[in-house]
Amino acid sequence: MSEKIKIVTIIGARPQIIKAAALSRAIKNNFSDQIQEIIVHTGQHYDENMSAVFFKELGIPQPDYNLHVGSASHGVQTARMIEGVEKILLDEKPDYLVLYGDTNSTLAGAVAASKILVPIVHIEAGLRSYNKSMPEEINRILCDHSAALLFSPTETGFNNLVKEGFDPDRRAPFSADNPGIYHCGDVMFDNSLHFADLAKINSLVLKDLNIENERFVLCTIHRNNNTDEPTRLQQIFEALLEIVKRSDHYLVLPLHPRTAKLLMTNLTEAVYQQLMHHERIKLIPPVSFLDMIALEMHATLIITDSGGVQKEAYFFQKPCIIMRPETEWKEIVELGAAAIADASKERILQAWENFLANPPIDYPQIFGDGHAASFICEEMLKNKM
């Protein structure tokens, strides 16, 4: 094969930018004559913290195209995606067009690429928390049933997609068709061996928030089953307080920009107040990429409703609480290094004192190698040949 074979790559909301960093970086490091990257920036996070940031600190390339969609309702933002992914696929006339996880950015160029013919790679496929009241949830199976090659992070997911009809015996040329499905390990842990380092030395976030020698609890809270309904965020930081109450633990909390707006409303005035002024709590606003993983790498224990944090815990060896009904991520809690508690107050507290009694010691490495994008890479390479 002589040409290089193009490839549009969609991203939009921060986790994707994240992700898209081990691809581009796979192909800028050993496959820049191979493959040509065009970026596609939907806009579905418009926050600067939330997305701009993290091109330059993570050395992706500038977005070749941003679609601006910005905040909307579902339908609305959905389609404005799709009339502008479908644009620019006509235009660029790429080989593959890929897509990361499950957002309506995911969504949005499935549904693009599919009626145009465009052959879809999906990285992180075959997830499955089998609730379909999740938005994620739909957006996996619609992209995964419209792919040509579907790269599970995990065994199980692999597994998800055979029982879901997949063969895993089907042989190249790969088309949606005849979809090649492959485990291949994680993007993220890529990222995070790649960056651990770099957040080592740069990272500045421990010393600005004076607890270096200290310890303490990291919390992310960004669904918005969590952050809209006012008896479950009531129930998880009446937790965390009575977390902070009996410890001599810090809390950290990067507040999600929908996690911020409604504290005031979705709280009582009593919880309220002693979540802004408890001397040992540390609410801050969305950090960077690098200062994420400090925290991870430093906590004694991560809570959160994110997929993505939930697998970082993991990565840098830290006892996780999930504050969600389900996960996505089903070999971390078959491990014992993380729990599901929903958002009862009764069941994050049981699981903290049970992670602080009893920490997990064993983290086999069901991630892969690190090399996830390079694999990625040479089949989409091999798929053309």
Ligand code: UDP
Contents of the next structure:
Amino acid sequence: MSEKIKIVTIIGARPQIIKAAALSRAIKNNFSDQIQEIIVHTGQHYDENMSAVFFKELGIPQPDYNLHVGSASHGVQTARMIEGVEKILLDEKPDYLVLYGDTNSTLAGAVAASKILVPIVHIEAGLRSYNKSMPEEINRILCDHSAALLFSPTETGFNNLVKEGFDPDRRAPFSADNPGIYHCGDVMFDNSLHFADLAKINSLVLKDLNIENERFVLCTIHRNNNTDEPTRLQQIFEALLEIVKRSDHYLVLPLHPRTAKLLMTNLTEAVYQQLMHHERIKLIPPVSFLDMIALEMHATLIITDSGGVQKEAYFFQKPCIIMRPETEWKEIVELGAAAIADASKERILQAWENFLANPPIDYPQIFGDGHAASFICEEMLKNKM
Ligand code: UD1
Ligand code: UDP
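For comparison with the form predicted alone, provide the form predicted in complex with uridine-5'-diphosphate (UDP).
Up next: the whole complex, starting with the chain shown before.
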């Protein structure tokens, strides 16, 4: 091939910035003479510890464009992004638009690109919760159904696409009308392998929190149906307090800004005060990715409603309690490594007791071989030959 292909990558929310590190690293190391990447940050996440920290730490090139959309209602936020992305695509004329996951930034990219016929590459395709009250479920379905190349991290994701009518036997050249689907492994598994050793060497988070020699549970909460519904949030925190009371464990909770803003209003005064003043509870601001994986590697168990953190629990062989009614990563539940507890105090405590008594022992490698990003680069190139 003589000329480089040009891709525009959209990032916006924290997990997308982290995922993009894997592809940017693969391009830099193996495909720099064949692929030019233009990075567009929508500005969906903008706090230093939700965005800038990752660029520095993970070696991601600075964005070529930042749309600075910030926070707003779904409609306003997505509309602002569509307008900005469309203009960039018209100016840059890329061979592909690369989209990650299922956020409003993903949806905006899909709408903008599909109308002006820029082929879409969707990384993390095929995942389904089969719960359309989740904004992310709508975003991922719409993105998948406008993409030309769909890369699924899991076999379940690939099978979901087939169930929705995607034909695994189609042949290149792929387009929105003739989409190609792949089961390629997870770029976040690539990242966890790559950054785990760096985290061991560089992260000071355990020392800073003074928990180097302590047992602790790591917890993250940010789903809108948990944070915005007082009864659910209350049940979750009652369960977390009970876990701390019943054991000698610390609780480490890096708080998403959405959650931090709602704790005081959506919890009872009694629970809020206990949280703030318990000596073994560490409510902390969002941490960097290296600090996060250092915490994950040392935790006894992880309790989360995050998609990414569920998988990282599995990568680092930690039992995981999922505070959602269902999960897109159903393999980890079927393998007994994670348990769904929704926002039920009783189910969270039951899962905690079960995992303490019988921790999972087997974590088969179901997220690929650590080279998903290189595979994606190769397929993008092949399809352009
Ligand atoms: C978004 C994604 C969700 C993803 C999550 C990752 C959608 C619909 N949701 O949810 O799929 O799991 O990101 O973290 O795209 N805020 C700040 N500072 C920031 C960013 C957000 O204070 O830098 C606060 C604002 O009050 C904002 C709220 O968090 O209104 C929610 O942010 P938003 O990006 O709309 O949704 P997330 O809950 O972060
Ligand atoms: N993460 C992080 N710092 C934190 C919390 C999470 O670096 O304080 C990382 C985490 O390791 C994972 C990603 O952010 O890689 C998950 O993002 P998030 O939970 O915000 O979104 P989701 O994966 O649910 O879309």
